[in-house]
Amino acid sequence: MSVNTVKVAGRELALSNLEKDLYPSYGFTKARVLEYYGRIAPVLLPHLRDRALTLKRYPDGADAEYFFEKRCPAGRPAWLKTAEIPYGSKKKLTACLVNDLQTLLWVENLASLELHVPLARAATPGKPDSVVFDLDPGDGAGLRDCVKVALMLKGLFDGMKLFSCVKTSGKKGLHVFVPLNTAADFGKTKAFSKAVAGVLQKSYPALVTAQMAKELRKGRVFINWSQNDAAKTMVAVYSLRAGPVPTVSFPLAWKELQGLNGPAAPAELQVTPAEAVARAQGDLFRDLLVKKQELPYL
C-alpha cells in the first residue's frame, strides 16, 4: 500500500492508494476525488459544519460493494471532533463532525465517496434547519418529471412567502429545500412536507405520487416527506455521487429550472466535478444557512 504524507493546516494527513480508481469506468483516481474535496471544500465545509456525518464508504470504488458508516470509525485522530448522538431510543453513538479541511481529507481517504448529513445540527438534534422535499421519478419518469414537480412546488411556496431553493441530487432526482433557521421540531416539518405532497398529489395526480409503495410510482414523481425525520440524512450539497461518472449535488438557480422545463432532456442537470469547481464562485446554496422564515400551519 502506497503511502503519501502531507501537512494540512498544521496537521499531518496519511492519505494511501492514491492511484486506486475509484470511478473505474470513468478514470477517476483517489487522488482526484481528494483534489475535488479540496477545491470545493470553501463552500462545501458550512453545509457539514457542526452536524453528525454519515459516510458512505466505497472501499473498491464506486461500482462495487459499499457501506454506511454513521460512527465515526476507530483509529481517527485524536484532535478530530466528535458529537455523541442520540441512537434509536435510549442509545447514543460518536460521530464525526468535518468542520475543517484536514477532517474533510481524512475522511475522503477512507473513500466516503458520499457525504450524507442530517437536517438538524448535532447539538440541536431535534430543530432541523430546513425542510426538504426529495423528488425521486419513478420508473417511466425522469428528469424533466422532477423539474415540472420542483416549479410546481416552488409556485406553491412563493404563494406562502416562503423562500426555497434547489439542487440536483447528483443521481436522476432532485431536492427542493424551505430553509427555516429558527425554533422548528421535526413534528411540524414532517407534517408541513407531508401536507404539500398531499396537495400536489391531488391537484396532478398523474404525475405526483406522495406515496411510499414503489407500485404506485411508475410514471409519477414520489415527493418524499417522510426525510423530514431525526433519523433520516440527506446527501450534502456539493457532494460526490457514486456511479459509472462521478456527479455532484449541485445548486441550481430557479431561472436555470425552468430554462430546462422543456422538450429537450435536461442533461445539464448531471454536474460533474469540474463544472463544480468552476461553477461555484462563492456558495450558491448560502441562502439555506442563513435566511429565516417560519412555517405557516396548514
Partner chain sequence: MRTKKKEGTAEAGKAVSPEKAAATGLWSGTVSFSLVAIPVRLVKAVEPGRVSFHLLHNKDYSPVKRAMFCPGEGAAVPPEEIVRGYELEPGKHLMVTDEELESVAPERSRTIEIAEFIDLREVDPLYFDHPYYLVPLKGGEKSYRLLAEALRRTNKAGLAKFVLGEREYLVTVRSKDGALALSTLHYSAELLADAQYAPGKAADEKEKNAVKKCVKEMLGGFTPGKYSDVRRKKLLALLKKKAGGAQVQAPELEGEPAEGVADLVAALEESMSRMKGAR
Given for the second form:
Amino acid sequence: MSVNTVKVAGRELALSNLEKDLYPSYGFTKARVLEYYGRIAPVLLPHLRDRALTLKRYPDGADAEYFFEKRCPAGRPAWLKTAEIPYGSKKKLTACLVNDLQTLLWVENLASLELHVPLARAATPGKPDSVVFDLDPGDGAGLRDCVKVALMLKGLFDGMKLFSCVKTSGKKGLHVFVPLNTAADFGKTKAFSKAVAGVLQKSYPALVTAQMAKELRKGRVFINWSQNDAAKTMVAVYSLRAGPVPTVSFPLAWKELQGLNGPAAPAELQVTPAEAVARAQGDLFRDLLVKKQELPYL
Amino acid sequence: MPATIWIGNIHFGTISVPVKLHTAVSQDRVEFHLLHKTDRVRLRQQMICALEKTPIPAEEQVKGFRLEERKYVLIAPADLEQAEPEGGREIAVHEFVAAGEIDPVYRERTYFLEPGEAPAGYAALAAALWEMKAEGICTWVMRKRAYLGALASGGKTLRLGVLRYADEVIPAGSLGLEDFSLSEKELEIGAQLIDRLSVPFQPGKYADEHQGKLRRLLERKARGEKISLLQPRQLRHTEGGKLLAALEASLKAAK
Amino acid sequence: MRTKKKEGTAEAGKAVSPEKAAATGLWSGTVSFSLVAIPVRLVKAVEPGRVSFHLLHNKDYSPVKRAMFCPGEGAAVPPEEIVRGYELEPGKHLMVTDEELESVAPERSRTIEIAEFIDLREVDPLYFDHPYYLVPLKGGEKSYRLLAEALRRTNKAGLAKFVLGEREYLVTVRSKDGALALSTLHYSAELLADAQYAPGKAADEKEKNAVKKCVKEMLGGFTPGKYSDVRRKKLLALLKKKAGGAQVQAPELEGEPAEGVADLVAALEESMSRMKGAR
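Condition change, the form predicted alone to the form predicted in complex with its partner chain:
Everything in the complex follows now, all chains and molecules, and the chain you saw is the first one.
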C-alpha cells in the first residue's frame, strides 16, 4: 500500500492508496476525491461545523460494499475534535466533528465518499436549525416531478413569508430547506413538515404523497417529512454521492431549478462543474446557516 | 424421483389431462455460513424486535402494511383470505402461441409434469404440442396464488413454465437510453463479426468451473497455505471514435 | 432520499447475488466481444408485483426485522462483525474473505466476455433463470448501441460467463427493444432428467390429431397484458380500503410531533388555494 504524508495546517496526515479508483465505472481516484473535498472545503465546512458526522464509507469503491459509521473511527489523531452524542435511549457514542480541512481530509482518507449530518448541532441535539423536505420520486416519477413539487413548496413558503432554499440530492431527488436558526425543536419542525406534506398531498393527490408505502406512491413524489428527527441525518450540501458517476448534492437558485427537466441527474451535478460553480458563486446555501426565521402557527 | 409439488388438471376444449408437478432444476453449490468475527460462533437468522432488541417468536408477530413512518394498518389472516384467488385444481389453457413468441424475460421457473391418475391423453398432448411447436398460455391457482404459465412439450414429457405478469416486466424504454447514430460500415462489420463467432448452442459444453476452483481454494486454505490475492481484471473501454478500428481488428483476428 | 441499505442490516457485506446487485445498481463492469469493450451496469428487468408487508411485534407494534443473531452473545451482530465461514467439519469453520473469493476468478468478476454467439431459438426455455438489463456507462454509449443493433440484425445472442459473489453464471446477452438484455442460464448439469416422467405408451395417432385440431382452433398471439394477478388486485383494493381505517402506531424513542396544528393546516390550505387560484 502506498502512503503519502502531507502537512495540512501544521498537522501531518498520512494519505494512503491515492491511486485507488473509487468510482471504477467512471474513473475517479481517491486522489481526485481528496482534491474535490479540498477545493470545496471553504463552502462545505460551515455546513459540517459542530455537527456529528455519519461517515458512509466505500473502502472498495462506489460500486462495492459500503457501511455507515456514526462512531468516530478508532485510530483517529489526538487533535481531531469529537463530541459525545446520545445513541439509542441510554447510551452515548463519540462522533467526529468536521470543523477544519485536516479533519475533512482525514475522513476522506477513510473513503467516506458521502458525508451525512443531522439537522442539529452536536451541543444541542434536540434543536434543529432548519426544516427539511426530502423529495423522493417513486417508481415512474422523476426529477421533473420533484421540481414541480419543490416549486409548489416555495410558493407555499413565499405566501407565509418564509425564505427557502433547494439543493439536489445528487441522485434523483431534491431537498428543500427552510432555515430557522431560532429556538425550534424537532417536535415542532416535524409537525410543520408533516402538515405541509399533508396539505400538498390533499391538493395534488396525483403528484404528491406523504405516505411511505411504495405500493401507494407509484408515479408520485414522496415528501419525506420524517427526516425532521434528531435520530436522522441528511446528506450534506456539497457532499459527493456514490454511484456509477461521481455526483454532488448541490445547491441551486430557484430560477435555475426550472431548467432541470432531464430524466436523470443533470450534468451540473457532476464534480468538475460543481467545483467551478462553487468557486464562481460562493456558497449559495449560506442563508441556511444565518437566516433567522420562525415557524408560524405553532 | 423428486417429490410431487402439486397435483392439477390441464383443461381446454374437451381435453382434460391430470398431471403432477415436479421441480426441473437442482443446484448443488458450495455453501457458506455466517460467523461472528470475534468469537467465530455461527450466526443464526432471527426476527428481532426493533424496540426490545430481542428475538420474537412467530406467534408474537403480526402483519402490518406501512402507510407512513411508524403508522401501519394491521392485516389479519382473514384479510388475506379475502384476497385469495378462488382455489381449484384446474390448469386452464386459454390459447396457444408459437413457441418462439414468448420473450424470455417473461420466463420464470419451469416444472416437469408427470402423468396423473388415468393418464389418457397425456402422450397425445405432449406429442401434439411438440410437433406443432406450440405452447399453451394458461392460468391456475396453487397454494393461494394465481399463476400465469406456458404449457409446453419437451418431446414425450409435458412442462409447465411459470410466466411473469406483464406489469412485472420493466420496459426497455424506461431505461432512458439515448439513440446513437452508427455508420452502416460499423454495423456491417459488427454483424459479420457476430456471424463469424456464432456456434450452435451446446449447453453441455459449459460447466460451472467456479465451484471446483472455489473448493480447491478452500482446500488449500484448510491446509494452511497462503492465498495470494488477485486484482479483478479490468478491460480498457473502447472509445466511440475508435470503435470502427476495434471492429476491423476484431474481424481480422476472428478469421 | 432512501438509502440502498439501511444501517445495521445483517446481510450487508455478504451473499451478493445478481438480483441484489441489479436492484441496487451495485454491479458495474465491462461487457466485451472480441476487441470491443463496453462499460455497463447491471439493472433489474423485472420487479415482482408482490405487495410487501412488515412484520410487527404484537405487544408494541415495533417492526420485527431479520437479523443475524449470535447465540453466544445473545445479541444481534453488526455487519462489520460478520464473516463468511466454510464448514470443514461440524462446528469447525474456515474463514473466507471477499478478496479471497474474488481471487478465485479475477478475470471474470468484472468482465462479461462474450466469446461466442448463438441463436437464442436453440435455447430450451428450461435454461432461462433470471432476466436483467445492461445499461451503458459514460463513454460506452456508442459501442453499446452497436452491439445491440448488430445482435438485432443477426438475430443472435452472446454467450458468456461471469462471476458475482460466490458463484459463476452462464449468461446470454441479447437485444431487446434497443437495449441489451442479459439472462442468467442454468447449467445443463443442474437440469433434472424429464424422461422419468414420460408415459410408457406412445401417443395414439387419432388422439394426437384430435388434440392438434383443438390447438389449431385456439392459436393466437402472446399478449401478456391480457392476464393480471387476481390476488394482487384484490390485495391493493383491500389496502386502499383499510388505509382509511384503524391504524396502529409503533413507538419512537424521540419526542412525538406536537399536536394542535389545526391553525397551521388551515393557514396552509388557504395559501394553497390562493396559489391554485393565481394560476
